[in-house]
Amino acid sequence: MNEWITAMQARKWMKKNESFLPIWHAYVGVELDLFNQFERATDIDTVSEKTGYPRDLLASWVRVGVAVKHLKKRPNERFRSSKQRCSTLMGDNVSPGIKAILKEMLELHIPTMLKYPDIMRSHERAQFDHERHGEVVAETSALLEHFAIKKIIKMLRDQRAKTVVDLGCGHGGYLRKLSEEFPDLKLVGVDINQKVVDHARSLSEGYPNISFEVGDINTWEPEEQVDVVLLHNIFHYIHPDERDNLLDHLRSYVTHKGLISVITPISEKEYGHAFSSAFNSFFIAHDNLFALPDKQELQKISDHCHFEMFDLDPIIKEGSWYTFWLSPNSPIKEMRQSTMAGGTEQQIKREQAELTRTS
């Protein structure tokens, strides 16, 4: 009896790894340009021949395909690519979005979940490489802060604002965005990796309002002071003592009157608990990345470093990633008839309480 027990149980947790299946299949597909071998319908041998890829390899993972409904199967051993489920992950400009996701998670956070008994013996933590993998997170953040575009555009109108400086700038996207919509804006866009700010000017060469530094967000300054700072998904590259320096550095070159745009994901339970903390759980396990902040440490953060902290809002619930400003001023009190950014008087008095409240 027991015997039966622990096999149910067993077969329990085998039924739990089918959820992978799709992904790794999607990922291997991308990163092969599989699905557009089998963009129609074609043999397994045709493609192993065209590719140079083992035939049983690939079979195997046409095999999946079918399971998980990204191929479906033809007549006569022939399979083709479902066009209604991967026709992003098809065609000449597969969606750079979905492969930079697949990308981070199959290469980044699968493998490091996966080294955590082995970590956690040893006390051997990874070490997060910048130079190769900072592309990729360029790649994923961007998608992320394009769900704040709308905000931050209306704050520029609303502030007049003519100077920005993106700190961990990626691909500079973002500078570019707001290039289109401010073309007299002057833009900076700051990143500590040589690659990811070589690319960001070769895909910046039309925008002349836009120029790019390699430069480290702790010790970086600009000639002038400046009116609005993007940090944007910067928070767990910083450890957590030194959170409140790299704020205070920041308002050294702000303006008086200026904003700091933040995006981060935070540690919390009302939104996206189970992904923010696998994000946790990813970060920690590297020596040379950090713990996310939870709305507590920012409030502290935020006053020890005399930041006024506003318009906290949830851009991706799912993934407990916020939005929210920082002002070396009180825009809450210089501002009491205005709406800031979609975010009424009354909203930033009751996110102020709810912050006061959990602290």
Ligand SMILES: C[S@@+](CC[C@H](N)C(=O)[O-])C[C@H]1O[C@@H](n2cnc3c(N)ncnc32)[C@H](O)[C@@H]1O
Given for the second form:
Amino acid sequence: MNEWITAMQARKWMKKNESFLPIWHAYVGVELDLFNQFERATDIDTVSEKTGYPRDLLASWVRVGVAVKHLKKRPNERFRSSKQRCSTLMGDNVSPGIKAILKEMLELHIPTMLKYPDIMRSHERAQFDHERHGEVVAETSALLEHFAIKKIIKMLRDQRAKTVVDLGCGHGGYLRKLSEEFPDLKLVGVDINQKVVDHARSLSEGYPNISFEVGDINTWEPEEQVDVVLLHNIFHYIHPDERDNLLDHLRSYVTHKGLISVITPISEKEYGHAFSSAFNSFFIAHDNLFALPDKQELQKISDHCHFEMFDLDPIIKEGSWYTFWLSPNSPIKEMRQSTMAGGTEQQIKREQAELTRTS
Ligand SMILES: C[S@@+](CC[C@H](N)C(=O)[O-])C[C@H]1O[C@@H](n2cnc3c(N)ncnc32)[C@H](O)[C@@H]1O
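One more: the block was the form predicted alone; return the form predicted in complex with the ligand.
Full assembly next; the chain just shown is listed first.
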């Protein structure tokens, strides 16, 4: 191929993908607290001496910062963080959400994505390291709590629930929010990662109605029946062939009128296709993480395990994150099935009356 074309194609490609630089720059700056070091106009030598970071590396980071407009050049070779662009990356209020997302993206997702060619050639997938990455993953998924909690609180109030179990509870944020709203609820969090449970316990001191257990949700059982189970951001930890078994297991201890609250990213094109497909690529590059479910799969496993699935709503559209409920008490479905099997109007009404009488 013509050399000129090759070079121009590469130039165009580089230009188009320059957008990666601000992410890298922000990650390094937040991890090393550099935006704060340059909160006031300061020269590189001063910051290098104060922090002990090598001068050449620091100077290079500063140059990138100026190029991506995170830093401003000031007179006398001094530099200052841009308050307009980096207010969430500096000061006492470095946004914990942004910090966690940068960490997860750069330390977990990108390295795995870089291994894709090796993984595809060798057929040897990566192992998700719960010990190393469990904490940051629990932190980023907790960012959804804010968007999901209202719907759960409303349902719990309507249900008059007495016990709630959060399976794969991470740092237990849902339980603390529920405890504040319902101080008499019995709240239990279960997670397989001891470190994550330790952190959840320390964050939940002062919440007497919350307890935590280390356990595998595929086998863990409560002492008594449970009104509401939270199953949030957990499907991709369970092999698609095992998801039925998990729901069957939950069925054995959720009360007849109980509910399961599910939150999960879904593999689909309607919303957040870029995000959910990238997420999916990351999961399936691991031996111990699995493909996101799609709507059909969710419907199929719900039907198979005799749960009624309802209120399927997107909560973070750009991430294709959905919430829905599963109810083991599925009169609507039983009625639908009897219609499909040739049930008459009167027969359905009779069944409806019977259900109302017995419930
Ligand atoms: C993505 S985090 C979600 C945390 C929380 N549910 C939320 O939505 O914010 C998934 C959590 O599930 C836990 N986990 C994964 N597999 C599990 C299993 N088989 N049994 C119990 N916990 C599990 C992980 O340790 C992690 O803390």
